[in-house]
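The chain below stands alone and is given in structure tokens; this is the form predicted alone.
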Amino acid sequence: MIYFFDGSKEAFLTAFLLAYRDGEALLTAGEKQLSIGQKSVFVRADPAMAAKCERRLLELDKRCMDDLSFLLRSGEGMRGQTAFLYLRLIAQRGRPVRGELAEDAVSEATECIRRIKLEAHRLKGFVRFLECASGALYAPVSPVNDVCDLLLPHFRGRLGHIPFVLHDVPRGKAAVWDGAHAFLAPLQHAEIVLSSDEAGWQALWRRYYNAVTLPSRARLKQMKGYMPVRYWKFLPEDPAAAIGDLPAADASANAGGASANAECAAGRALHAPSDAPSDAPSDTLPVKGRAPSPQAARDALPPPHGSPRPPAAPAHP
């Protein structure tokens, strides 16, 4: 039997209840192909149930509710499952079961719940807010997982005096920091103005990120397994120009992970390019000039402490 639910944590609870003695049980918050003569139910959320099986669960792993937060953000379709047969071995063992790593269930929960807290620990880092005309800051991201509001107290912390807004543009909804008050509410699509001062910081981070670029010891893939491709499309340095264009094969997986939500106005800011013209719309961000060549960049630098600075080359008649 295929348990389908919303994917709340009440409607997961509720399954899980009617499926725990069912030996063949999958539960699944996504698409599922059935097979011949394979049965489903859809499961709507019981609060008496659910709370009536949080209380049990809780009784035997005080943590496990932490545990089952984590796994519901996944993004992976199995998440519900994975969920559903840890939950259901501690049940049947009576205790907590998180270091018994031997086990399967145990196994995947445990990665399923690393690779969360991963993301939204790369995130801190990969997040670029856009600055609104009226003084707000906003973030368009596209995470694998659910975790923008996991972001919040991160940047409520560093930013706590300016409102901001962190819009997971996948999913279609935002976590929001109103200078007071954090929530989530959906967002769609996302309409802004951007401040007179904006492109001018974005016209500055490129030119930084530009100097201390050495194409010529370009490690692609190290750079690509701490800055995962999936992240570039929202930077404003654009890494696959400064070290190079991107082997075909990941230009084109790159691509096509952009959804047609991404092409907001403050995804194409972050792609405009520098020397457009004057006259082009406000969203694309025209900025004059253009960044230097690394080369140049350091080339402009002074030369470190007691070395003298090399002649400069002669003109070319």
Second form
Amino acid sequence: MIYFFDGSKEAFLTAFLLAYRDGEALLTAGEKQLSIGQKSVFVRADPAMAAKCERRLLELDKRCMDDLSFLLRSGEGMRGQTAFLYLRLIAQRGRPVRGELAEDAVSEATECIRRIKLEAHRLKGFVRFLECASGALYAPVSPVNDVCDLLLPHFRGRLGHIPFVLHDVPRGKAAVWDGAHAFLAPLQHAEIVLSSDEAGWQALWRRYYNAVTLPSRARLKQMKGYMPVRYWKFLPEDPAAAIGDLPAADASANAGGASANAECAAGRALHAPSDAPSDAPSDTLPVKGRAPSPQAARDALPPPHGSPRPPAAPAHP
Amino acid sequence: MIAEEKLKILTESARYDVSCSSSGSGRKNEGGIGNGMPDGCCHSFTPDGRCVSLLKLLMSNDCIFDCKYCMSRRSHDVPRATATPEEICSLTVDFYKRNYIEGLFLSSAVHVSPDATMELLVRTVKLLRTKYRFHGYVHLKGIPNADPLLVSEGAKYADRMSYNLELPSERSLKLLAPQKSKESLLSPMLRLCRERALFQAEKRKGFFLPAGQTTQMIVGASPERDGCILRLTESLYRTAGLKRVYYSSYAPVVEDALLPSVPSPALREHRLYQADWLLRFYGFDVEELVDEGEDLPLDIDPKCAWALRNMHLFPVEVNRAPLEMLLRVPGIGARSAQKILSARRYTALTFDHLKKMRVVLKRARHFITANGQFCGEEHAPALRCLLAAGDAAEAADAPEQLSLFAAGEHTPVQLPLFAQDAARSARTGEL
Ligand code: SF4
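Structure of the form predicted in complex with its partner chain (previous: the form predicted alone):
Below: every chain and molecule of the assembly, starting with the one above.
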């Protein structure tokens, strides 16, 4: 039987109880193609069942809910199942199983948690803020895992009194620090008016990035290992264009990653050349109540670097 | 806002400094902007595979010295620029705010005089800490022959300072950097080390280089062998308390009869980093790795080379070997060793288990048994060929600076030797 749930902890724990004795159980919060004859059920959260389940599991392993909260952040299709198999093993053994890496369920879960923590760690470096006219900072992000709120304390600590928004664009939500309070809020589209200096600082940063590169040594595989291409689309330094500046032999093997931008308006705002048509005036960025305008999108544009190119086209066909 | 062209000149002259690490500072944000992240943080990576963590700039590239290997030397015809303290400060803060960087790495050519340059650097950092209330990371370069009082003043505001040794012997320095001497580089290093120890012992208020000191050597511009370089490295770690020694492959950026006309192979630099890592985190002594007048082998990594010379110690049984020995197995890095320690508490590990745990066995299988089973090559010459062939592929994209994210073999581990600071070192790659 396949148990669909909405991704929340309560629904997961409810489904866990229902599926516990089902040898064929598959828990998933994503989409799953059913094969012929396969049965499925959509599990709704039952607070009483969930609380009972949580209490029991905590008796067996007092850190297991921390593990669960990470596992449910996973953006991978199998996230429900990885958590299910891991917690079921705890229940079957009646004790913590952390560290028993020769067990599939444990090594899967451990790896999954490691990847989520790694992504949160990487994003502390790869998030890029845009400065709004109000002085607030806005960063669009597109993480694989649901990690935005994990980043809040980090940026709060360093930015102090400056308000900021971390916008998880694909999930349509934001982690917000308004200078006094931190909270999470749904946010589909953001419209922002950028500060007058923003484009200038971005241009300087791009200039710095290109100047600090040692042209004689292309090590693109390493570069992409440390900074996977999926994180490039909101980087004003535009690594894809920088690769384009290298000798053709090196760049040709890597054109695959170059088209990373333009999945959402913020990505376009960062990378599109300024004479490109602003095709999405209504979903450019906010911070506080200005009417969306094509002008806002154009304000967000840095001066073109190199020859203008359509936003979605690879830099090096 | 600093002019783009000036930024370009001052960045291009600074990029041969390898260090970009931002670890070791736990500074808090006290009512301004920025704080330290003890493990450091990489903000971007350039197409040459290097991490961008700090805004790495020269204050000035207008030098009165004439080091043969340097782009900024007096006798070389390049565009010159000098920044003002305000320009540097506002650039740092605006980049930091946007999360482009973790802080500032401020270096300089010797502009006007050593004292004038050091004074300018110190003034800039002071301004950044006071007027701009910036508490992010600052790495400050020491200027040789500058007044020690100025240097100590800088140490109160910077997180880390460094004097680059550049060349591993006095003779090479005389030849290639005539205005510098070993004394002018080593003695400020040792003095800062003593002052820092005193500061810590007396538990004084404020800061004094919380992230310590580092240095850098150019490899391949002068005739010193790896054995000589690594002995110097080991003594720097032990006597000057350095956090890290960086190596930079010589590249002919300027022409001079005294300099080689070909670049030093990146692979040599890579082997030095590997050996350096073994010294600091894997419990090796330099004597075990290479003789003083020798180079490290290029075809296999130093750990493999050591293991091949010590085949009588292998194979080791993964279910029983102590951590120190596991770490000496070629191909088993810190993370794998930790996984093995953890998993073997519950079950007797087999090769299947190791695979499932994602322990890379390509090299390791020749040096271990798992639950009594051995599935490697015993014949030593054949084994050397196998290892070299495997290594050739990996070395092609050898990292020149091992980063926090570098996986497996490069991640250091908690050794009993370094009990206290080991956990941090394990994350940052620094002592
Ligand atoms: S002191 Fe020597 S190495 Fe430093 S900038 Fe001047 S010439 Fe270059």
